[in-house]
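Shown here is one chain on its own, the form predicted on its own, set out as structure tokens.
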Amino acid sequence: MIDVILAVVGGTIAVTIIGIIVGLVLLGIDRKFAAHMQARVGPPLRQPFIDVAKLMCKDSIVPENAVVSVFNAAPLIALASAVTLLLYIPIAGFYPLFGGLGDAILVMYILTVPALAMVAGGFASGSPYATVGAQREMVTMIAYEFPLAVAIVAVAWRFSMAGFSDPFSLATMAGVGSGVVVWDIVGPLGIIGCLILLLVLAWVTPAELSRVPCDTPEAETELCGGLVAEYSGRNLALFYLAGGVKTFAMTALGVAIFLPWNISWFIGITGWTALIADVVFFLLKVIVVMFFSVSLIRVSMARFRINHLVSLYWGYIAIAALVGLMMIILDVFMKGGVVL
């Protein structure tokens, strides 16, 4: 029993450290991508580490009319919940640390916690800018949650129809153990449906991360930072870390569901060489997903107005998700029911 507890604690600490480091590296790579697409040199890749270190050295100023306990607790909750996501998501073909204790539905719930923590912190700050930002964040969450749920549930339903005993497990979707992924069990219509759902998840990602063009809750030019307008020092650093870790978790989720393959079996290597190759290949896939779902979109588009954002996700993105779901359903019926 003690060994199990120590293993879980040690694994959680390791995942936390890895998540923070990879998350900050991804933020640095994203800034480099954006700079080069805008014909700029951009900051060095280590800039997020420099920013966090600088913020950690500064005091956190608490507004006079803030609810102090909630104001200070919100950044910790945001970071802790972002790290918790990584405990349920398969990384580089490894079974997640908490894989047997939750599934895709739980992950969708946990995805909302960092945003809710920011909402609570915004309201607790007492700033009118943060209050407007918190209201926008709640509206944005309501808008993107439906297409996200449809995309994940559609894949889980297809695994269920294929006869898998635990279809909502992310380890099942990633083919951990079985080696079977969603692309192996769908036909032509199912492939089209999965491609549509992949695009849906790519468009949900910037909204989940509050990145341009879905950064209406912060909107520096309108709300002076919105949700984090009153945050500084260590508290702001924790929010920044939470954003980096959530970026890693969100892109890793997309890789686990739709791009879960390892490269070692393809090039025929085993042992430690295969492990290193699979980890590097996984990180490359995460970077590619981040480029198309975060960097490319935020450089190509201006910020949405909040009403346009809601119309986009409740309208076009939701319809696209439902079309992808219907394509997968039709694919099953055309194959005559359960396929394994």
The other form holds:
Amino acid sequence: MIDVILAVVGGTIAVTIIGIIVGLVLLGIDRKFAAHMQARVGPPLRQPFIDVAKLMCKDSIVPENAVVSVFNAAPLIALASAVTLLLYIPIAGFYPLFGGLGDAILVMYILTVPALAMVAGGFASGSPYATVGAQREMVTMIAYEFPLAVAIVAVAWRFSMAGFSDPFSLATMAGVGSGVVVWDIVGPLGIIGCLILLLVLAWVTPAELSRVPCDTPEAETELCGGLVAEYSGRNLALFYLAGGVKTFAMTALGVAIFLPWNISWFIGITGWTALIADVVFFLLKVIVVMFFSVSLIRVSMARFRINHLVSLYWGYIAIAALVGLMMIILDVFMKGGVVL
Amino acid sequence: MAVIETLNTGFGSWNPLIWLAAFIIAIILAWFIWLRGESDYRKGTEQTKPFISGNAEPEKGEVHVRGGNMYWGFTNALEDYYERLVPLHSGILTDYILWFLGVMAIVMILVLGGGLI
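Take the protein just shown as the form predicted on its own and give its structure as the form predicted together with the partner chain.
Now the full complex is given, and it begins with the chain already shown.
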């Protein structure tokens, strides 16, 4: 019992610290990427840390129309739920801290909690901009959840067909222990299906993170920040931190499902050097995933209107996800790859 | 120990109490960060008025987003679907039971058909 308590307390504290630091560094790298693609120098990598420090010194205003308890609780819930995501996701090829205590379905549910907290905070702000922003956030969530679910279920089903126990476990998907990843068990059709699902996950990421072109809930130029329009100071700082942690979690989820390889076995090193090499390699993969699914998309596109966003995710991206799933199913029926 | 046992289905796992414990610890840590921030602001001044780009705040009823508009965007994008779906909601109970039985029949055919295959 004591070891369980220690694992929960120690693990959560460690993951909170690591999640916040890596999340803010990722936000800094994203800003640097965006700046260079727009022929700007951009802010220094530590700018997100400076922003948070600055916000912590600012007045934390509670609007007179706000429901104070919900307004103040929303940022806390957003950050805390984003942190718990990292407890279930394999990092750098290690078994997740809570690996046997929750699976990919749980991660999909927890992913909605920070967004729901922002919705609650938006509605509790008592501002028209925030209310419209919260409404848009709910619609956005409905739009992207289906393709995300199809992508994850398709991969889990393929592991199930290959005879793996606990196919919904992210440790199983990441090949922790077995060394077998989804690309090892699929045939040619399955490879095409997985590539489509990888693209689907890359397109779900900006919507999940409310980044351009899916930032309709915040939409600075039309809603002045939308659901965070009334947030300032320490409350806004916590939402910012939650955004950083969620960026880390989403990109780590993509890496765990589709790009889970380590580098230590490839270059034949062991011990501490292997550990450091795997962690560095994992962070590089996270940065690459973030570049293609966040930075590149947000620099090259303008914001979608909310009804276009729903059409895109329930139409094109959902169909793409179903095509990916069908190709994986066909792959199994044609005995491609590893089938039990 | 039974209360913290994990539900293992063979396909996945789920332990709500462990997640809840981690969530509470994370909330406490977030609260510590929140406490370190500036808590002061000028109550009862212009600062606490809702921001509407400098415009005067309209009557609250006028800017209230009604439940019917809550999912605008979704209903607008799927207009063709809703145009067909809404008229089916006749409000007559026997119609709904007929739909229920029809859908149940289709589901049973799919399940039993899938089982036979």
